[in-house]
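One chain follows as structure tokens, the form predicted alone.
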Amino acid sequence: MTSTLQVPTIEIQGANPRRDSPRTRPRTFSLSSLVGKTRRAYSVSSAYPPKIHPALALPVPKSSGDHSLSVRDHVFGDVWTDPRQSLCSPASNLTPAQRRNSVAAASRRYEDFEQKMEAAPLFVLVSTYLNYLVLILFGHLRDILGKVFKRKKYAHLRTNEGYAPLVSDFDSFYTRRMYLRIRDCWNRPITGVPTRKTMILERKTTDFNETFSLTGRKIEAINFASYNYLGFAQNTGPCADAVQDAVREYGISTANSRLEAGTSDLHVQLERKTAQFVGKEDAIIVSMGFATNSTTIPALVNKGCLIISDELNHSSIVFGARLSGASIRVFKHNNMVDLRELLREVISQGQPRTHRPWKKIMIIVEGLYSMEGSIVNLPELIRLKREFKFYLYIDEAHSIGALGENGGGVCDFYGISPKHVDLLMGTFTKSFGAAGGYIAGDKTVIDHLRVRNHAFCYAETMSIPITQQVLTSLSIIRGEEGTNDGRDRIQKLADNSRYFSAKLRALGFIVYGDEGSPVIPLLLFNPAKISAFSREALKRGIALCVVGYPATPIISSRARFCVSSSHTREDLDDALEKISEIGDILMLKFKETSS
């Protein structure tokens, strides 16, 4: 009979008075405050006393092949016990890898996760603003001259025969004068399977990126652009075989919505397995990840309710919050002190004008922020939840499958029971090599969403190939096929992520993201370097995403690397060598190179 290690946990207790003391905010503009904004440290705040609260414990796998979470295994009591009764082995025997995962949550050390944000040199910030200023001035000058000498080209921006222009001159200025000049860095067509390497179809333009034509040449590139975290984007193997068999039996689509004749036994099976995997009672699946957020939030809150949103939440959350009609307040990214102050304010003041109590308060955060690579400070959020009694909604689009020893997301990552999170949202696009999303929660809430969520009621049902792809990849992650393939993929992803980010920092680049995040942003700052970095990377056989305003702050343009478990160490070393060359050419190494 094999022995199992009981899961240590994180205590939920009152916040530290020193950390929660009000901070003085600068009320006037100053250069020092501007520089200070670039020095925020997005790191996991996990330096909590190693005391144990049994209600926050994830279940210990019943066997080596059981890699899933189950709501039936949770300890739902709120009885405080002696922490020593929950420790089965001394913390000194734990490896750093164990401390980083939920098995050793109580022994996790803050320094295992902390990644300080390096400050950008002042001249870089000043030159970035000056570059944007020059772009804006020349853009307006070209518009003025163009409207005089090329009236036909600008006809769509003027009132024509009594019709107002559909496209606003002001709103499209950035697109015309910035994006169009470097449009070749995005929307690059690919062919084949986007695994560790991908094939990019080369394009050319003769009209300054207005149109493109294919040259017929294919470029093989190391793939850091796809969200293929666990490497399930494959055309061979168990997932591909299962999809092929499912298509033969069920066809491609059920050709209807879920509320009518669009539900198959595969959809019901996937909802049940998803709920078990994330540790909730029930779940629904939606055919589009963006719609999962944008149609669920309006079904949960409305006028008289309050949504408190992280300032860096995804646009699907922003869209859903606005669509709901609820009041919206924003707190600083992952800043629990700012969130506490905001909670005190909104609860004491109530609704605008009437000052009546809010019908409900919902805080919406992401598990892993896709542009920052930062992980939500879930332990502190749970502490605030116990104190202020709000609902907690977590978007795990990037964290499900990619974080935690079992791939169970941020709850698994921190060793916190999913019962403390009211709603868990996630997508199947990233770690599962598919598409669509899910919402998991208590059965009463999910039953409500089955008749109120517009994407579930009216949108097309998730197609059969996608459903089977998720089912098979989820089974592999949970170890249901009797192998450790899923666990090995999760561990390799964590190893690759830590190795790649550490090497980039050692080369002298300014890199965002917490340790273990598969999303690794490298700061470019200057707008001219957005296109230069992307083009130089493509020349050297590296496929990646470059990101600028409005997806990021205007001075924080970046290149984003998405690491996969399918990447080999040779792939990473080859890419690091080439990225170092690009960094030297574009002068992106702002720190001294460490040995």
Contents of the next structure:
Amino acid sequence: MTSTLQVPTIEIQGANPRRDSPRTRPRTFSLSSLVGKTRRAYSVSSAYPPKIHPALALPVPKSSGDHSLSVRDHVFGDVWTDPRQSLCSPASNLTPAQRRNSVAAASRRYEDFEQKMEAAPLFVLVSTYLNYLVLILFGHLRDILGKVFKRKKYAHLRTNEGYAPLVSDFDSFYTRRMYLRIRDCWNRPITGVPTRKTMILERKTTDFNETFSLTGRKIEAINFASYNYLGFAQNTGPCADAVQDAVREYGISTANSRLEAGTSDLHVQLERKTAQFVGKEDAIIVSMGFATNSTTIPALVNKGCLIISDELNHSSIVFGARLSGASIRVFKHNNMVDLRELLREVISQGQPRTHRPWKKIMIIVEGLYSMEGSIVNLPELIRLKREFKFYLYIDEAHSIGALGENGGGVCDFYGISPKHVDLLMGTFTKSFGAAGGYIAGDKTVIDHLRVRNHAFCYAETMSIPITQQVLTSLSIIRGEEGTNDGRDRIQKLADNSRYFSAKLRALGFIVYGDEGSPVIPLLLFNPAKISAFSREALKRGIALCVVGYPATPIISSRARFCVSSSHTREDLDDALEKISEIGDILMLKFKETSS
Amino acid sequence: MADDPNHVINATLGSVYKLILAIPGSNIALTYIKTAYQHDPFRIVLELFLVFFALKYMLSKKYKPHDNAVKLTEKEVDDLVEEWQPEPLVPTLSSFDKFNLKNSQQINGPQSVKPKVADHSKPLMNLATTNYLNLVSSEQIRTKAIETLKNYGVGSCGPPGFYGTIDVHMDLEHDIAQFLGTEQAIIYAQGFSTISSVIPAFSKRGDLLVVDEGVNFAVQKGVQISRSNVRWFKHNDMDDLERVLEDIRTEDHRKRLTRRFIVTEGLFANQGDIAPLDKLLDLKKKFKYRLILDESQSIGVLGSRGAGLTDLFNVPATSVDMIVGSMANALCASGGFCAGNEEVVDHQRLAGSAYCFSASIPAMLAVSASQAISIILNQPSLLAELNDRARSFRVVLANKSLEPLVDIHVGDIESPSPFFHIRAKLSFLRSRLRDYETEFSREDEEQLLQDVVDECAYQGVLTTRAKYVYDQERACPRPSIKIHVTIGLSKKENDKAAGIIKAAIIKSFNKWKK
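Shown: the form predicted alone; wanted: the form predicted in complex with its partner chain:
Next comes the full complex, and the chain you just saw is listed first.
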């Protein structure tokens, strides 16, 4: 069966991984290195997930808290490699140290990031900054003049009858002077199922984006905006049928929190099934993805503990970390060298001021970063974990279902046993076409969370239709229905993602994201191009997300494509053609096309 | 001597000068500098001072946040890393945790007024859920939800900003705003996360929150994460609130005006009592505060239309700046909302982190909430019926035989609250202390209440103790059994259930520690 699942490797000139040598990333920037940038020593190119080379298989600890493994033996004893390196290339002859370096050097660093920006065509850089400068100058000028001449319109920015302004003019400057101008690119209302096509309700504005009204016209667009990775956003089919039956029988809600008589047998069933799927002993489910992080992290760490967080972690993780009262340190995005240095520093220095040892250290990373399309360097993290004895919490909001041969997330993707990760968190919003999230871990940990997790104790339970949708989609993904539907979806997604990003690169766009990532960001740079790209795309019937500062660094505004298994090849080709057209208009093809 | 140092310097300066002159246009610059200095000796002093200042600044010690670091050698760092042993990820479960885990009921099959509960053969009469108006069994809601499923699927697959705003969301926002009588409303995907996202969206570091001590956990967390200055006032004590506000007024006499908010709950989840909205509004106006009101418990049950506290007090909803509510409690759907004027709502679309960074609520649930609101609007008799049930329930429990044993919060027969807490009387607990005990523990008390819950279940009534994340509550409320009345039970069943609870309390309390 596995042989039928081989993904055709897409050969794109200049975009192919070089597996023959451990590449250290060139320090000086060139466009070709930017394109090759995402090829990391551990990135996986054709058939995934990598099969673990028998010689490399790790002894599985009994529980993730088990640190009895001798650190020294294992750190250098066995080494995680890209298995295809060891199977089909001479790279396996490298010494462990070399290989580790190659992994480290290939992962993205902030310095690399900055270099890249500096060396991106100079006129782009200059014009981007100029763009912002003009916007800021004009904004302030308008503010100053407005406050003098249009006192009524600017009343909300002044102290009013003894009330301080609800939003101060400094805080809201960005919103009023930049976001407002291009606000039509966000919060576009839709109707119907957000599947391969989505139906957008056209809006118009008569007051420069202050307010919108619906025109009543509907625009059908190819959907690259929804996180519908495995195409489970459906209104027909087995999931919809099962949900319908469940609603008929169970209703909608269980009308209280999990601990106070709101637990339904469906919840228990889903928890068991989720735990099996991700390969942990037990799991709990929470009715909202955001809350899964924000209410779990405070239940795990508190004062005297340290959270080490990737700089690009999602807002919900930041929210939870702040609530927990633990100290927080941040490391450069996916940069294991920086993390290693940080770990040595924090462990040797202990808590700030008192220098007492940390009670525990928890590293929180995401499996797949939704704005970058980068995949966490898990093998290196696991190695660090054994050296430094921290706890590892992975947020698989985007990667669960979307990565790995079985859709099992990053562990599945790398072929690493989930036992090495202490807590696997994920959401059901994306690949499962539902809502909410889960946290999976050892039985003792999950039992602890059952009485300490805020959402479990106080919040509403996952509603019945959502629970049923996840139950059914999960069994389809696992192939329990006896069909190949799940496998096909995973395969299709992998094909589509690879095809689409490779084609975009070949067209000459600057594209981020690791191979295999269904999230594909395309760099726009200039703030003016954010709206232009989005509007041009909508004109041509493409729905996509555009993001700028503050969600991204100020210089690297981007458009983001979320590929789905529901997209057909024709959809992708059609979209590519139109995007190419937009790219010509907006001068986004920074790289010479390689044809 | 030929290499007289003066000579050398002069020669070097001369050649440098020539070099500079060789640059085209340098002549003009030099002349400009020369004349500028000749005319303005003060300028020389100033510029020299600036040069010194810049040098001093550059040479001064840099401020680093972690600069009390101890200098360690590589070897020492290695050793320290080797040596460090973390605590286990979670502590072993305490006996109390195990007790709580064991004693949370599981419903097999649909939630309803008479659900099947695991380990019980017969269905139990349900007094443990917020199904006040029996909306969980509403056929109308189910039919509408299924209709929605056929048009929209289940998940919304994206945050509201990224094509996750569905037309039914806009309808629901409109419905809520109209139901309450505010300008606009914004919906969040989970009731619990709403208030803890709304508070930090408006109140930042340096702003001021004046908060009731009795607020629920979600509000506490919102207050905590906002990092604002916080002042607490005694639960529902308007005199104390006035005192606090007066204190603040004298304190920040000359300070810059910051945003100031009073934060309180409409119907308190932990006490079952109601905030005196009229007095709150007076104080808020007098001292110029904005009011954030958490109506999670009160929406759909209080007031003649069920529109919450403002409805009950008959004041326009626009007089409260932010009304935060939940659609998961009385409305039996899911999600939360914040209603207010256009500015309040619009600001949250970018600043409400749980709105902005989370997938929007599934269409089916939004439609269910819309339906629930329309049911309440169209059948005001439901609310009257609920009031009636609550009243007769309280009448039964106001029995003399319970007086020495328990307190009812709120036990006032006229209280419009559809739920109340039963707490053991302190005098009773003290009277049952064994000789060697000086104080009773929380565990003892919970155990006693669990006995009552078990006895009730045995007699055919499902109740539950109120559960808390004990160690994270600001001041954890005393243990209680939380009773929710429902119109799903007929008048007769309602009275019967009340009788069973009364009997169970008497039985368990009398047996306890004897």
